[in-house]
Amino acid sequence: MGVKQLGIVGQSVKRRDGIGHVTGQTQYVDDVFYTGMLWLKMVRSPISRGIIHGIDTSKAEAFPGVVTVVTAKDVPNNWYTILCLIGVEPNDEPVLAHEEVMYFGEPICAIVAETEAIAAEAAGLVKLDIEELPPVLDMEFAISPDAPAIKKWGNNTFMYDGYNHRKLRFGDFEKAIQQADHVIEGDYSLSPIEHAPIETHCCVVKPEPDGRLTVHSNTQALYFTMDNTAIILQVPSQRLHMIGGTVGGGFGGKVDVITEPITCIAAMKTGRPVKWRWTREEEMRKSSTRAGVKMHYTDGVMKDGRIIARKVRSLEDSGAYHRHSPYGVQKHMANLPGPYTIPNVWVDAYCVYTNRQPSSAMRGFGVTEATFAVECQMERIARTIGMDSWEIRLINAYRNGQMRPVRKVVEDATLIETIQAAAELIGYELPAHLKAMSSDDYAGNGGHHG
């Protein structure tokens, strides 16, 4: 069998899009223009906890130029669908608040107006009647027992199969961590980070004669961002003519679906072509972000560098909402442990609510978090034992054959040739015995190469 050949790797690959870019020709969502566009603004909550007693739209609803207000009894389906589509559930935030306040910034009703600056306006006239509620912000706060419960369910985490966080037992720690010569510790913590894209939330939507609705919209996924709207419309997918393409930045942050279905519904109600431009306040302080996390680590090592036990217990701040957060500390529960052949592992990680703006998805978000964390760990094992941080790494990389802690068995490992591949593309000179490792060398010695 002839050896594959690789006609990328190595070489510049020109964009696709790249002279559009460069030449100002490409067309963004804020681009779109259609004659008689009336714009959006949202009216949002003032503050990070509370019950609503009464929304008054009516000086809105007066003030010229207005040409309707859109609140919760407008939304068909009025809840965020997201991640019901992959069967996680209880649904909980709804698309426009209507009973209780969960973050400040929470989208309440949206005035719709000839022009951005009176619907902005008119937003202002808005009188909201919210009983404030003492907030819970902090994550070890809101898992202790003197936390209010600000869920339904009664508990500030989200349930996996009856408990309140995600567990991966592999081996057995308690008694690993006994035999150790070593136990080191560290506690990791990384803060919510905005995506920051040049161009913020936006979607235009124009009804059509025909009843079908044109959607322009900068979301990073197009399909799913057409099923969630109709889930939430109550209307037939078909129905929706979705335009994509040009995304603006987004790095995980635009896949929420937020403006779709509320400038949706905005369209229907009043026939005429609806546009929702976000601020750059309100992308910073509102969309999304990668979630706040906080990691401890006790490892049980050995003299010789090898890692037999490691216990790890992460927070992450989903927010006020699920968003994707649930899928995401799944993923960071399996990653946690890292790339390393440890036979002994205990995880315990946290999906916490909290009265913060929604975390979701942002560029591996669940993975890039554990990757930060064991890598600080890694660093603070070879330093401890006095060991080099290249050999570390190596005596304790996962090899083909070996079985990681969630119970698959690793089949093309190739962690050690990268590093050897990076220790002589900076011009590390390894030792011979590291030069000499394979990811297919796997001796099965103790869950280690010996």
The other form holds:
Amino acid sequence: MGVKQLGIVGQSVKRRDGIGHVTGQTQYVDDVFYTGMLWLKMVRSPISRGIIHGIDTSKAEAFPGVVTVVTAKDVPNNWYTILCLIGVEPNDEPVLAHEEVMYFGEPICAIVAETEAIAAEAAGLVKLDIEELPPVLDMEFAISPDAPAIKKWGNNTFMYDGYNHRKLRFGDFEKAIQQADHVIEGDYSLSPIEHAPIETHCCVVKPEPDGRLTVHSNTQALYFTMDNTAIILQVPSQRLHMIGGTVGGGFGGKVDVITEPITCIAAMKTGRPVKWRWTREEEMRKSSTRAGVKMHYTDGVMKDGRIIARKVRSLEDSGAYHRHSPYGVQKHMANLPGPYTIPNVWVDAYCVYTNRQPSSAMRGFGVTEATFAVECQMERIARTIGMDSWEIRLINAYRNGQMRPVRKVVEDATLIETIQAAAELIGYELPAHLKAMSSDDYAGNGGHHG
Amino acid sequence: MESITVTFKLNGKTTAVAIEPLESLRTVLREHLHLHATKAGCGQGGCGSCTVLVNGEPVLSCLMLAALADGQEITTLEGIGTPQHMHPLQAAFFDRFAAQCGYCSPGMIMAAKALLDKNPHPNRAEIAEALAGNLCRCTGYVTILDAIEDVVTQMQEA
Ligand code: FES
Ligand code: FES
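Next up, the form predicted in complex with its partner chain, please; the one we just looked at was the form predicted alone.
Let us now look at the entire complex, which starts with that chain.
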């Protein structure tokens, strides 16, 4: 179908929800109020790692205006089950901690009270008896033999098919690197990044007379949230009437199903509507982040610019628990070689646990980090061998019909054409031999195709 | 604590409301008077999403005690336009895609209104300066500055 037939492509279309946004009529979750609504505040771990010996809620429960306290005992299935439906196991994160705490800010119990101020004040009255253990905060240390195992399975990494890292092997890296004219190495790292939406996490749940729960959520993934909440509550999903739609900024930070289960339990336990909204401090310090990543590249490059071998070791910091990171590392592994034809590839990608706040989804997580490293490395190669930035990419760009290291044949490559169009748009005149390249010709990258 | 009654002019109408002495103006607007356009991004003066006008001046309503609003004139986003009759700033934010998730938009528009009421012909740098206390995580700000510049141009032509 041509662009013309699509009709709408190339035209500016007004946002459906725009007028509501600019006139203040859009309803966000924190704009939902019910008569008799209670407020929830979370008691969180004050330390990064420790063993829980006692949680004394008696003073908080006796505080005037407190209606109930929700602890691990109240959670029917006390596991966050975020990716259990795609087989990411074993479950490792309790909804409410009761045996150990694994990061600063981990939820322990929830105070439900007549006002938000009362809930906050009573939260300070819960007495925690936690034996502090030395936290593991550095990824290299976490995977070293000296580190204490913070995971029950005995080490500090997610296990991929029995290995402590995700492997990708293609061709023969060890042999190819011996034949390279240049060996070019690079280290690349990213700090964790907080999504920092202007609207913090918020959930309002109202129990209905027919036994259903009306759940107002600012999740980015309503059905995913419904499934996971139902699994945690151990109720059929039709008991959850999920209302979402308007998110005041998400960027991947609002897919962790982190407010809905607890708020539902508080509403079921009290029989009254309950609101839980996070403070800015909770949003910045306790919510998940993009993972910190450390990548090391070792490339074998020929004088003519062809990359014949690439080895990458990458550590991704999952923080204290899985959330979306094991899946993120899988995507990361696949993208670490970059969109280039390299016949000999070796990747070891680790999903590492530390006692930091968990990392999770954020805009292309796993992929964006790899792209940053790959393109920095391409520049480093170009400068080292004295070739320009366009040529090094066009020579190595993948072509249709070639096998990628993840064992997928390239079918719809447009990298070369995109680079050529970019050059044209900025008025850069590519030399004739680069202009003549296309995604359907093999000659450009010296004919090597895996 | 004993509740007290404060009386102010809110969006042109004299309004009396019973409040707790330490409640912020934002809480009173949102939770007692149920005017929800004014947003709550931080509660500590960091984001600007709670910006309202007090006697024409932009004020972070999360940092102002509601008790101090007694006798003052308060304007919220609801008071400057409706979906049927949008204020030129609201129309420009809509036309220019300056509202993405929309959470910062009420504060942005009120801060912009305070500026244009005082200085109808600001340049782009002056607009950016007036909005320096308002954070947006979605748009990258360019469309917001474009929208306000559109209104400045419209006013010059009118
Ligand atoms: S809520 Fe007032 S400045 Fe953020
Ligand atoms: S539009 Fe989302 S914060 Fe500005």
